[in-house]
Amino acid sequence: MKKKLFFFISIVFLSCETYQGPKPTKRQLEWQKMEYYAFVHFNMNTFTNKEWGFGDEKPSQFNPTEFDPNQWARICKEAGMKGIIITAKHHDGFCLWPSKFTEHSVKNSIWKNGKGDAIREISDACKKYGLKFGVYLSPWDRNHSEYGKESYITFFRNQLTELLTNYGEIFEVWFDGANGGSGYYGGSNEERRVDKRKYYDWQNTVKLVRELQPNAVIFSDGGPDIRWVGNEKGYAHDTSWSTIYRDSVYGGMPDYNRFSKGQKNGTHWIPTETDVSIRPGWYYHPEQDNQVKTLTKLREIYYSSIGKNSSLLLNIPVDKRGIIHENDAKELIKLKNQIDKDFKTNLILNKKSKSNQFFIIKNNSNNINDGDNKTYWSPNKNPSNWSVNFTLDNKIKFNTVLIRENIPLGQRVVSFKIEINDKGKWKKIKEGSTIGNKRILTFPHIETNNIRLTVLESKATPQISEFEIYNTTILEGEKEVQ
């Protein structure tokens, strides 16, 4: 007789009151669905072999010989990415579009005899390949003579208006936290510091973005829509709250990591974005052609960002030709293939379940493994416990669990643990603090007939949209215990 496999998912509630905390906006939910998209650092620094230009570069230095944004978009699409954010203007002030408000732009380059518009071509390529398009505009400009003065803010907003009105739908506007310091500044060659809290008058700049691109999310160290994860290594925090006190962080904050994990009782929904480059540098440097991150490292980053309630903004330094280097493209496609393989088969998808509690149809326990993120399980109020049993014919072998909360109604779970039943006794194999949009947990391969998920603490009645089980491959360089 075949053995039956029973999965017990037991949820204990310490706090089941009606949840009144912050919830995501429609634009934030649409952004959260993307999960994985490209950062492309391509600008003047590509041709000067620098990371940060001083602002004294000559426009004539910008001259890609094989500029092909269609190649970028094709590779990003094949790699499973959902969009591209381009460095339209970095700290050196050089603009990839023919801005009316500065001479430091492509209109004075030898590329296409000054008639080119890189932003136009990148935007068009994204449309062609079904990708979303975003722009990075540095608030710092080491070229502009008025930086540090009130008049510069008008200049900055004029350039922002050009980007948000001339290139179609924008999904994300990216503002760097690095600002103020030494620079060319129109020939002054001096250091200029600004009050990072007050100088930019962010309130009115945000208002401008909302008017011109109402569906775009705005990134900065402190939001207002999404915030920096606190490092550039590709790792979100084990404890990762989408909620934060709005005024607790700001761009360029020296002790930013004090709050980068978010805050359990935060007043605003501002989830994290994890940015990291596929190479050591953000811009292309030929000496780094053999330092592209390997599949093993990229998968670790994927699990440690998207798998920890964040999104992954993976940077690709386009080279001097104006195309994605072959070495980068190779590893990007490897990652796509591996992730597809890892999450191809949910071992408990649509398996019939039994519950020891009464549920209304809308929120019944079968919703937790139906492969539909829009459905969810929500228990009765104040239960002593809750369990759902999955019955299979045989034991299964697995090493990965994926859990999702129903985030349209907020992030609630404070802590949880996963256990297996070993010879009649429950044995903890993993524990965590926070779930959010997606939590991926890995552990040594297990072959068992019982597994249990327990929510130890929740801000309100937990709402779990998915609980999935996978058997993934150990790659070269990885250890069985992760």
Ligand code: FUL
The other form holds:
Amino acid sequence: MKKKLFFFISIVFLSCETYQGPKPTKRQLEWQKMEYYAFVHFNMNTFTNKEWGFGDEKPSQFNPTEFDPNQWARICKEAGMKGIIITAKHHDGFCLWPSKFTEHSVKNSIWKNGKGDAIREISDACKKYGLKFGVYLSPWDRNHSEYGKESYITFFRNQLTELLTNYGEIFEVWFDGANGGSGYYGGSNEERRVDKRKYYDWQNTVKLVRELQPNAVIFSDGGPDIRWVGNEKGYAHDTSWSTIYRDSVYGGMPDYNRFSKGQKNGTHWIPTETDVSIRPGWYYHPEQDNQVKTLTKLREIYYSSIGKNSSLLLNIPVDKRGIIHENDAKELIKLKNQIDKDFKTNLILNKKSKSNQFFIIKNNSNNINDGDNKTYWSPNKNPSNWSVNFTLDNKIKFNTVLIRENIPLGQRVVSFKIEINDKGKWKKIKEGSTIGNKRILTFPHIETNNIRLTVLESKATPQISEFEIYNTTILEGEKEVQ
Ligand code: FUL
Ligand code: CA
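Please supply the corresponding structure for the form predicted together with the named molecule (the preceding block corresponds to the form predicted on its own).
Now the complete complex, all chains and molecules, led by this one.
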């Protein structure tokens, strides 16, 4: 009798378990679904062949000859990207829209006789092609005479207000961590340092963004919604927590890298975004026309960002004509075709599985391979070594697995392993730490009809929404990845 009561209480207790750790907000979840979107660095530097303009450039220098954001949007859409973030104003202070608050903008250029508004055209093109639209507004302004003074913050917020009011729905607002240093500053040509923690009074800027665009996520080194991955090479980390002690990081902090993996017991949900350029530079430089990253490298980046619980913000430097260069377009489309091919056939889709869970109150292990990210396997056996086993009728050959956690209810898995059964003995083929939104693991090709996923440690009952297996192609210049 006592035993039965204990059994009943355990079931009630385990099925009622609620996880207290940080969870994503609605806007973060919407963003997380995007995974892959474009950064476009196109502004004054495109015409001066620089990466960082000093701020003394002349508006007349901005003059694209074939400006066509519909071409950008068409290519980005075809490439499988979900949105575009444009450098509305970079560190040199030049604005792609006719801001009321400065003379340093397209309104004083010869482009379209000063009547053009590139931001309007880009946002319209995004709408037309069903892409989301985001803005990069550099907090540092090397042109503005007031930079470094309190009055500049009002100016900065006025510009932000223009961008967030006049161009429809914005999905992401991007604040760069590079702030302060030498510049033109209205003719004073000097060095201006700011206190990166205090100067911008970010709290109130965040409030403004929330008021004007409640659905937009805010990116900066320290969030509040999305954080920097810590490098510009296209790599997230093997251990990649969406959680972090937010108050220990801030935009532009010098030792940021200490935190780039996130923290297991972090107090806030702030996943990483991986920003990297398809060329060596962020901006277009004709001498880099033959240095566009090729398919093998781009796929590696795709796997190392999206496949490591991050998102991929791939930069395309639009050229002086105002269009995406044909070399870049070619590689983008190759990547799209390759990714489609890689993840076309999940070899265990809807195959019968068996969980090792003890209490069979909700044997939902078939949720793990139903191709639906909303359904998940949540074992109720405590406290560790949760596993799902697939015994297939025929052997399958594969080199890639994809695992996903049910992140609306938090990131929980601390470590896991994948094994195959070789003549009656379990043999480990891969082990890993975090999973999060998506984890892609590759290894030399293997053949088996018996495979097992085990969660070794989890912060709370694991919730695995997908476990998928693929056989992907080895590309030119690639070895069997270990
Ligand atoms: C950096 C900037 O300084 C680069 O110019 C570029 O915009 C990159 C995305 O962020 O911090
Ligand atoms: Ca599922």
